[in-house]
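Coming up is one lone chain in structure tokens, specifically the form predicted on its own.
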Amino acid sequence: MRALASGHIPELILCDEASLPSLTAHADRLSDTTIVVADEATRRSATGLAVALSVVGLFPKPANVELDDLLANNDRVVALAQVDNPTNVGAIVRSAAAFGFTGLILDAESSDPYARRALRTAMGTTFDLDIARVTSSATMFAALRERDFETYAMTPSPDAVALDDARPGPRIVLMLGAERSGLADEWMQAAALRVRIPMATGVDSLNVAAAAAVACYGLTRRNG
């Protein structure tokens, strides 16, 4: 229902006869959809799911934006680096809408948040950001430059700024990289700030949805 609200039309809708009327705010988009009602062991059998959701739809794929588009429309955008874990993806895109960043970039490497995993973990958040994907860092920090963007790049190094301390502006980019190996050394030295969150004795590193979600209050809360 999240695709349907964001404007997205389906080419089938699968639910149960209880969820009829909610469709019918959206009848005028819905002229050209198929709508097949079915009882809970169909709808099982259909998704191959082992709950029987209320509605299912079948969505073509939204496209991607150009990052120039992107940058235009979106004052704060989250930027991954080979985070190839679509639950880690969709845990990502999740705490970014709930915190207010609209926009999120992807490098060639990054898994798809459309994947069925990270949209069942974002909660169909997904349909709420632009989403660039792009196969040049250099173009990408151009591009980010041109359009005064502040990048921070989320590190466990103790000698990055702690969060607490950042001060971003009205234009920002959380950076963040591969749990193995962190953040590429390419974005890690294109970036305007070095970011860490400050943590116990003894624990080095937060999950990287994790770490998404606190930076992405963290830079918030001071940005607000």
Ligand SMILES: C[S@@+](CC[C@H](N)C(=O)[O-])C[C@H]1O[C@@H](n2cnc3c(N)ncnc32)[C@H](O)[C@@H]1O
The other form holds:
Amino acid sequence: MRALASGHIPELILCDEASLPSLTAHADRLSDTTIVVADEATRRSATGLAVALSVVGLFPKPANVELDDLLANNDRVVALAQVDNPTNVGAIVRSAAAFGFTGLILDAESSDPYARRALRTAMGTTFDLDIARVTSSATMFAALRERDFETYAMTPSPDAVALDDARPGPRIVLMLGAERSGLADEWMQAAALRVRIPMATGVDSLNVAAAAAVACYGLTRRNG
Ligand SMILES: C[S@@+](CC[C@H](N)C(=O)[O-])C[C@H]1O[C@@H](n2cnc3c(N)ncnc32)[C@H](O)[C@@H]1O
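Okay, that one was the form predicted on its own. Can I see the form predicted in complex with this ligand too?
Full assembly next; the chain just shown is listed first.
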């Protein structure tokens, strides 16, 4: 239903009888959609899930946006480098949406946010974000500079600035890296600021999705 509410048009909806009235609010956009009312067993077998969802929609995969359009239309952006686990990408999407980050940039090695596991973890919030994929980090950094974005490289490194001391301006990109090796040197060096979430002594790092949740929340609370 979040995809529908975000303006996406399904090719097919499979639902129970009781859910039909909730679709009438979107009737103007469902004229070309096939709507099938089915019993629990049919809905369970359609998804392969143990639970029979009351409404299931089949949507064309949304197109990514161009980087320039994303940067023109969003002031708070998360950028991922080599985040290849779809569950982590889904959890990051959910936190970004929850804390007002509305753009997501992915490098070539990060997971697809529309992969099934990522979508399920994000609980449909994926449809609220503008998403762009970049193949050249140099091009991305040039575009960010042109648009006056502050670039924060998130790292557990002890010599980075503590999150509580960061004072983000109006346009910010929060960059997060790989579970094993962290952010690539190229991203670290190009960032305006390296930012850490302080942790107890002896802990190596947070999971990348946990770091994203803390950072998005923390930076949303310290504007300027
Ligand atoms: C599991 S960590 C990578 C650990 C790696 N050993 C390193 O030094 O970056 C994955 C990503 O989560 C983010 N992260 C994890 N813990 C963090 C912390 N305490 N402060 C800031 N970012 C953190 C970083 O973006 C990091 O690239």
